[in-house]
Amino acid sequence: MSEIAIEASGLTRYYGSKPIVRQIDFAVPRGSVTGLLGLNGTGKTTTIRILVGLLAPTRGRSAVLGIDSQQLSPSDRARIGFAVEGHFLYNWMSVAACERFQSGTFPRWDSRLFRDTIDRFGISLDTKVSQLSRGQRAGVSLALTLSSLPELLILDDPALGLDPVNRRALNETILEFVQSGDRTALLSSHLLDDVERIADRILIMVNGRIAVDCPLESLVDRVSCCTVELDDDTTKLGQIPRLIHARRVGKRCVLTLVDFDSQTQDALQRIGGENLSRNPAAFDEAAIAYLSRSRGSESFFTPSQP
């Protein structure tokens, strides 16, 4: 059994003349929960659709569970649980009917897991889909996805619009899914606190490229925030090595940097940075810095090995 659950190599996708996904490479280790972050339109959903074989790449290749994404058979797809934003369900069905409809497609259906999952979201089997709240629809969608007992779970923004109680239920269910160590989850989300709570690896996409690919702890350990007094000449910021993002707050400038060292310190002194204060970056600060930066699409972060 391969130690890699998802792999992308040189993956590229154009729509017309516009590149949406640009020459990306990454690997998701088996048994991990990986958070995929990126602004709207940066290529996350396109990447996921290529991974599960719903979209062909313009160039490059990807594989899931050791199988080329473009060659997935029905039995291969039964090993992958895929839930999309919106949680599509037939409104005229009851929750029980949704299970009957779905279970006939999968040979390893776990009815007990389905019931345990909907119980966690406070849903009864006889409730009509049309009567479900958005959070309950997410719960039914997740229960349908997990009850096929997939080896790989791919979720595209599953918590969008959910209240705190249902978000917690969703997060706990994902963590229980991977606790055996041989199951893997890839979670695309804009909710940084949820990602921080459940993910052990992070992928950050910026302008269609992978800017960060590392364990979550590594991101937090290597990124720091500095507050300095600088004049209005922002061209000087280009002299600071490994700068991720800079923003002004009043008369002071907040810099987010990776691998701060004596070279960084010397550069700040040369450009006139005064009254320097430096602190470790929280996860959300580090992630937002990468998502916000406008210095180009190339990464200043050297990805570490899985």
The other form holds:
Amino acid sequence: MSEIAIEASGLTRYYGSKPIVRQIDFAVPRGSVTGLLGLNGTGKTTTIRILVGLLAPTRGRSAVLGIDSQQLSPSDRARIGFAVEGHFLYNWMSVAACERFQSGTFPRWDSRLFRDTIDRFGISLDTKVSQLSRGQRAGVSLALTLSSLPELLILDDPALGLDPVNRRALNETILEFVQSGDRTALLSSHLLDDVERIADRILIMVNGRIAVDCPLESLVDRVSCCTVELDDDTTKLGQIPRLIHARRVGKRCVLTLVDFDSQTQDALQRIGGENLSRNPAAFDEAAIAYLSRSRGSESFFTPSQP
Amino acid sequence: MRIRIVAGSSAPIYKQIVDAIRRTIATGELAVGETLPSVRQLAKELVINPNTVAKAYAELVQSGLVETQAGRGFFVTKRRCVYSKTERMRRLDESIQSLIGQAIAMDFTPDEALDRVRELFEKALRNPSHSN
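What does the same protein look like in the form predicted in complex with its partner chain, given that the last one was the form predicted alone?
Below is the entire complex, every chain and molecule, led by the chain shown above.
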């Protein structure tokens, strides 16, 4: 069995003449929980749809569980648990009917797990879908996805609009599920705090490209924030190597940098910015710096880097 | 043992766990020979990725506070010095420098500061649960 659960190489997708996913390469190792971060409209959902074979790429290829995404047979699909964005459920069904409907299409089904999961979200089997709160819909959708006992879990923004209690239930459920076997999860999210807790790998998409693909802790270890005093000429910032993002705060500039070294230090001195202070970046600072990058789209974190 | 962690803090989660366990060992809440919760158990309790707990434990083992034995899990070790002579001195100097800085800023004389250090040092030795 391959050690890679998801693999994309040169994956590209256009809508008309507009490139949405641009030439992306990444790999998700088996057993990991990978958080896929990116602003709205950066191609996360498009990428996910290609991975699960719902959409063909314009160029490039992707594979899940070692099988080309475009060649997945029904029995391959049964090994993948995919939850679409927005927790789609039929309003006229009861929760029990949802389970019957979904379980009929999978060779394996764990009713006990289904019940335990909805229980955690405070839902009973006889409730009508139309009467569920948003958090409860997420719970049912998650229970439906997990109960077929997939090896690979792909969740498109599962935490969208959840209250803190349901977010915790969601995090617990995902972590327990991944640990209960040789399983892998990829989930897109905007909730940086939750991702910091449950993920061990991070993918960040910016403008259709992968800007970061690394273990969560190396993102935190390698990114630092530096406050400098600079005159108005911000074009000089372009000379600083490995600058991720710069933000002006009054007369000062907060720079977020990756792999700060003597070169960076020299560049800061050359452009006349007096180095005031440098701190390791918190996970959310590092992630937000990448997400707010406007300059260029070259990648600093690629799989080839250590 | 009660550990609280906060996501979105400037300290990474694994570091928060390391610090919290260091504290519980320093205060004597976890005594020598006592076991830590298993990686899975603590991950479950804190609702975090088990790899994060594993990384924290690895760091505690590295620093010599905790030992691991196959099948027995992680437990608090007898304190022993894991630093070289120079490193030990360097670390002491570092703390003293910050103490001197504070003392000067608040107009303490060297003797006043030294007396206070001696007093608290001796108190800590008499009452080991508050030393670290």
